[in-house]
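Okay, so here's just one chain, in structure tokens, the form predicted on its own.
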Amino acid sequence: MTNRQAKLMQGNEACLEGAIAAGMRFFAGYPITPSTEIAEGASERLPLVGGKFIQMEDEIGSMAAVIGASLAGLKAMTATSGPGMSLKLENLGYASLTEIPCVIVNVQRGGPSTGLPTSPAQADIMQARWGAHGDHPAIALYPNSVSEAYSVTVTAFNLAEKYRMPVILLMDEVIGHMRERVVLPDENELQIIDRTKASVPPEEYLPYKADPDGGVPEMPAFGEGYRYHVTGLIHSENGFPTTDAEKTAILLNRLMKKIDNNLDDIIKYQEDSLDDAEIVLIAYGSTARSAKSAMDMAREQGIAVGLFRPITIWPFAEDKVKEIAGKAKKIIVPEMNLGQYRYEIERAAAGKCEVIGINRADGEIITPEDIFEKIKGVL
């Protein structure tokens, strides 16, 4: 017996509710359009469930506070957009190297700089992968509905905890601000993953000891009797800095293998009418909704069009894109930027089929008609 009830929810609201259901009990942030509703909601909701909300002085401090809260044992999140995300990147790199689980929500707006604060964009795709300097792993997820804003946020926390790393949840202004009817699951229906606590006494604990083939270290909370050093410098198993080349290679390779060895667990996507598709649309977020309508329009006219929608943006679904490129005659990639994801698709397609972009960076959405016209134009 469940107590499910239908609700009219905004995407940002659903994201917050998903985070709380996943166990998020700390939020630090700074108001910025179009993500502000997440912070506003967190300030009201977290005290009711025993959590803490803090408005920091800026986005740099927000990310630092989230890292500290996670080290103290709380599931922690921040939310931002555009220039705020840029400010978080140094500390996001720190969280990657020190293996601190946390979730960073980026409700994208037009850029660069302060850009178009109230307009939609999908221009932070490459930033989500390569924004922090150096070689580092990355997980970035992208819902396309209010309902998915809830469920994918839960997934983001699960992946962050399971693999001990920051996870970026990308939305665009359309998804963040749209309202839809949703039926949220009961919390007892959700799979919730928590970080692995230490299995050895404090005197035997090494904070970064793990199988070098992609193992995830155990993570007790500060205050539980385990004292250990956390540094943004390259470190050995004991947490203290090292310049030893062999230890450096072991650490960095292990960080990457955490992802590379678990792609089947991390990569999620949706396929629609791909079996006979001669033209395949690859789209994500709100643009995927336009792509679905355009596909339906094309099918009504007898044009064999399919849709591939990545939910996991990073790591990139390379094997699946290669498979699509080997069967389709053309791939069309609509996105609200000047071609960021298309370039990755072209790389994976490796000339097997033509890859065509539909790109807007003017603050306007890509409509079903825009995509349908392009479909007809490439026949």
Contents of the next structure:
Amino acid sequence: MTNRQAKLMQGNEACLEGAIAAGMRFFAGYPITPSTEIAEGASERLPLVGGKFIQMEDEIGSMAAVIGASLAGLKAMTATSGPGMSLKLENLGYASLTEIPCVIVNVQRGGPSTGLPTSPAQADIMQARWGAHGDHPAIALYPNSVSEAYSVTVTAFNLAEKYRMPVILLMDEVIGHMRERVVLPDENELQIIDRTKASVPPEEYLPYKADPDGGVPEMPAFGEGYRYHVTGLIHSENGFPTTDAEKTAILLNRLMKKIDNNLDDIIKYQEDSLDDAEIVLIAYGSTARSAKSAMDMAREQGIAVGLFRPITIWPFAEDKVKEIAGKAKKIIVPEMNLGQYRYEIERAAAGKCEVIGINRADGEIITPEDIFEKIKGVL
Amino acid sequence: MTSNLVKSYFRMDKLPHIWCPGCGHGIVTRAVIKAIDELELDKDKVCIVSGIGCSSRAPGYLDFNTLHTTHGRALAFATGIKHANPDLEVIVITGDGDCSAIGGNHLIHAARRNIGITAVAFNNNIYGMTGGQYSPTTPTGDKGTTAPYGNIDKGFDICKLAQAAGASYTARGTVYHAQLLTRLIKNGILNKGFSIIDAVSVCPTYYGRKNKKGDAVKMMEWLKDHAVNVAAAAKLPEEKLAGKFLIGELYHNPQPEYTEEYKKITESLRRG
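Follow the form predicted on its own with the form predicted together with its partner chain, if you could.
And the full complex, kicking off with our chain again.
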């Protein structure tokens, strides 16, 4: 297996390589710490594989260019961090409503505003779900290692193409800048999903015709002879604007059902030592690494601690968290924010067990010792 | 009687359009399709991209690949399309507010890149869709619903702005000079790089009424009386040009086009 050499890679580099392996051939971006290495890498790598890179005039424009390129038939991605993510939201909402597949990477840094540009944070969790205005579906994934930065980026593209929607790949400054030994999979072993092109001739094609119960419409590219209309206004299945209440409800319902009907396909997580766990740590991204170490420290002392690590942040693994809350005595949620995901976990736990946060939003990571101390404190 | 031109290029089932009686936007839209028709462009390869506003509803009526985007962002979406597939003929329909206020950054950078997009600015000096607020092209002193005592802002000259930013073709037409407008759009499409055509339109409903400009016919007459062709203007003394504005091809200076330059990089890498 000569092509499975071990490499020393940075999280941002692995994300880019995963994207290219998934078929990404268009990247539009704008410089921002700590995601810039993804744009730099894309500018170098894409022309080598027949792809296109462009540095746009701003974050809004780069999100717009990504959507345009996707409509023109290329798998497309952009990468940013907090201040840029806030600007992407306008066209992220557009991509949700118009069902244009694309991937948006947010390497999180301290906020709000310009915040702490070179420090890690996990404070854009709720933004990833609710940032764009209006009711809309959301998928957000979060790797916890360099290796996963590669594989989860591939998954992000697959979900974007399969469900025709923007997918947010959350990372944090630690995952983005960390270097680790990785063994990348052989590209031939990867499962790659491409959007479904039109199965009917142009005269029969309706761009938003799909099963109202969460169906995904077919998507030919601009230039392939289908001459359809795309608008950010509420539209009927023919793609043209409507203000009809029933048609509006059908569209929004279908968009939400794309997620709700496919939770098992979309939700990925890792369980570690949950069977006998009295205390369950729920952690994601780089904080899950500290949680894993804290769990090992606790287990060494005979404390029954388990770890639940969501890889899919949105949609939320509600059933799984309910199950955990029904069995565990306590749930501890360490996160580099002031308790964003904890709100969601408390909602699912619904009082069945105590949910305790460990929170930092000061640019410092949560260490294994911080978590271990909390475990001992709640015993 | 609907003309064959309209039948050939409009989505007839999407008519009637939403524009007010007397609005000039239908004339500009016709000039766009007339230019496309005369150039015999392949409908399947034409993408019409718009932002938000009265102008930006035009693509919905037209039988091409059409994209109605977010406010001000049409040129950025169009840049993605053109860069992804340079074989597509990308035409942007925008308004004065859409392209020179909220979308001003995208305008100057599309011009700077000289990317092969033709933008037609339906310029009616007002935000019509929202009911008549002053825009970056509302003349100083004129009124809007947000300038009840007269606008103290100075207006943009969209062509000068685009030229300064690097556009390789700029032109101005009006809805009175419809044939000229068609020619200018045609030449804009033929120019390989970034082209912008400032299409001076009329909004009798909001701008006209608020500023006592009379009905649509009066406003068209005003365009006729105040527009001076750039060739004629060159021979006129300055005092004769006071209060007038220039129409015609204002600037044409072919420059390397963005996607062709990118292709050169890709090909040089392939040759190793």
